[in-house]
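The data below hold one chain only, encoded as structure tokens and taken in the form predicted alone.
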Amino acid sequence: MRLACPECDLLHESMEITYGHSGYCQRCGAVLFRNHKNSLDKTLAFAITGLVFFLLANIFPILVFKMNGNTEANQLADGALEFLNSGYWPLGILVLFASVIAPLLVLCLLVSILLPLKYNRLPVIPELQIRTLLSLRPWAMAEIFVIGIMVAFVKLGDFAEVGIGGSLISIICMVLAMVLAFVFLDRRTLWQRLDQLK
């Protein structure tokens, strides 16, 4: 099995390394793979955890505003929907996709690939699922969304009473779970497991 460097495209022969170590590109030094013990199981656990927190993030409000006796609560998709209602369609669709749809699809794809493998079954269309997952990953920008919420929290605190809703904690936990899922995901192990089952 040969691996292409994600940075410079140099091809490398795949080698067995001990758990806890990484393989690096000979030319540019980029990480080719990390050999984590039970990497697919850990990735699946974090992906399911991320899905649970995603569902919780859509139930509770993110921020609660109190100003002049009026209280208003915002949920995860409210910002994108406000752009759409105001006529800013391209921006609204982009925000909705990057903050809600892409993270959900990434987590669902991870679970749909790894859950069948856990029970020694092939996913439905593994090659397409993996390609879609890798294409969507850069668009799942929930972590940028969290930074935006924190900035809004600080700025709005100057002229209104702003409280943190349960959804914000859930979004932060979802982002952490998604990051950890990709930290433990070893693509080399994933392809080897698929080849074994085929």
Contents of the next structure:
Amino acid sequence: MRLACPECDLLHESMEITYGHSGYCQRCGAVLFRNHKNSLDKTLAFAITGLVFFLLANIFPILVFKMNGNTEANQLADGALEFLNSGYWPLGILVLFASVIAPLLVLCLLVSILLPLKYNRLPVIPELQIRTLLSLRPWAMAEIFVIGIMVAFVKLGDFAEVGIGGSLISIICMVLAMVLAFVFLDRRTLWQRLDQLK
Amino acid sequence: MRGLLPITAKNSGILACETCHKLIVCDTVSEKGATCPRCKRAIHVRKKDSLNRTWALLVAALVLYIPANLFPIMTLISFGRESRETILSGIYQLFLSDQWVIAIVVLLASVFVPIFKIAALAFLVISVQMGLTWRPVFRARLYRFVEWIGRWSMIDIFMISVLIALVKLKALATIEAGPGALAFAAVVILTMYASKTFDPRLMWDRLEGEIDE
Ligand SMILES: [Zn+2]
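Which structure goes with the form predicted in complex with the partner chain, now that we have seen the form predicted alone?
Following is the full complex, with the preceding chain placed first.
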């Protein structure tokens, strides 16, 4: 199996591929592949888990804010909508995309690619689906959103009473599932599986 | 290694697809406008116009970094009193209220990461342009780190989005976004694109050129 390092272009003539091991470039140390047993099945399982938690994250509030007898709670997309309402529409679009749309799309794409593969079928438009998945991945910032929520929580705690809503836990679970899905996803295995089915 | 040319895809006449990593022998495709037979994406020997694009994005990010820090990122209106907060004054407030861990996280994400990213990428681009052969493995690691850390600057933007959605009790307490947030978000996006347009393989190409001579 011949491989070119994506970061320094060095050609690796033959790479021994064993389960549970990762391959690194001899020259620059870049990851060439990560090999996990049943890599695609694991990714699929975590992607489905992530989707379930995504749905749950939309039902409950994230944080609850209390001040002088008034209560305000926010949900997943509220921050983005507030940006849009207050005239900062580029920020609204950015936040909506990075914290809601991109994570949802990434999870849906993973399922739509891997579920057919599991039953030995080709996805509808595999090339486009995988390309979109890979280019969307850096923009799905659910993990950073979680830290942002925590900073907001600490800041508000200074002058008012703040509580944690059920959605925060769901978002954290979704983030963990998404991170694990990508830990197990091996691009090379994915393309090889597609090549086999064609 | 001196005297011996390392075998790369480029000097073996092979194109490597950036998306699916398939190797394509150049004889079978015309180099210009070639698309990958597997994932159907346009492939190039090296990222197109990499250094110029990275420079342009870095300069734009550096310029916008000034208003990002000068203008308030948000305003708290409570009982008729307005207090504006910039990136730095927000971090100062966190230190004042003894939230050390969070203060350091925000300081790293909003101040150090953007500056570090712009400086590191500028250094990498200059190192390629000057044909530097100094510690290539270190520079490769530096690039990988810059690529990984860049997104984390978005913490402040998400924090503001949560606060403006949560604190809107009219006269009692309201938080509004400020223009600094817009500039700061632009800085984050521009630097993310800057690290994406930089082609790390160029660092190694220079190295091979040196050995060639
Ligand atoms: Zn390499």
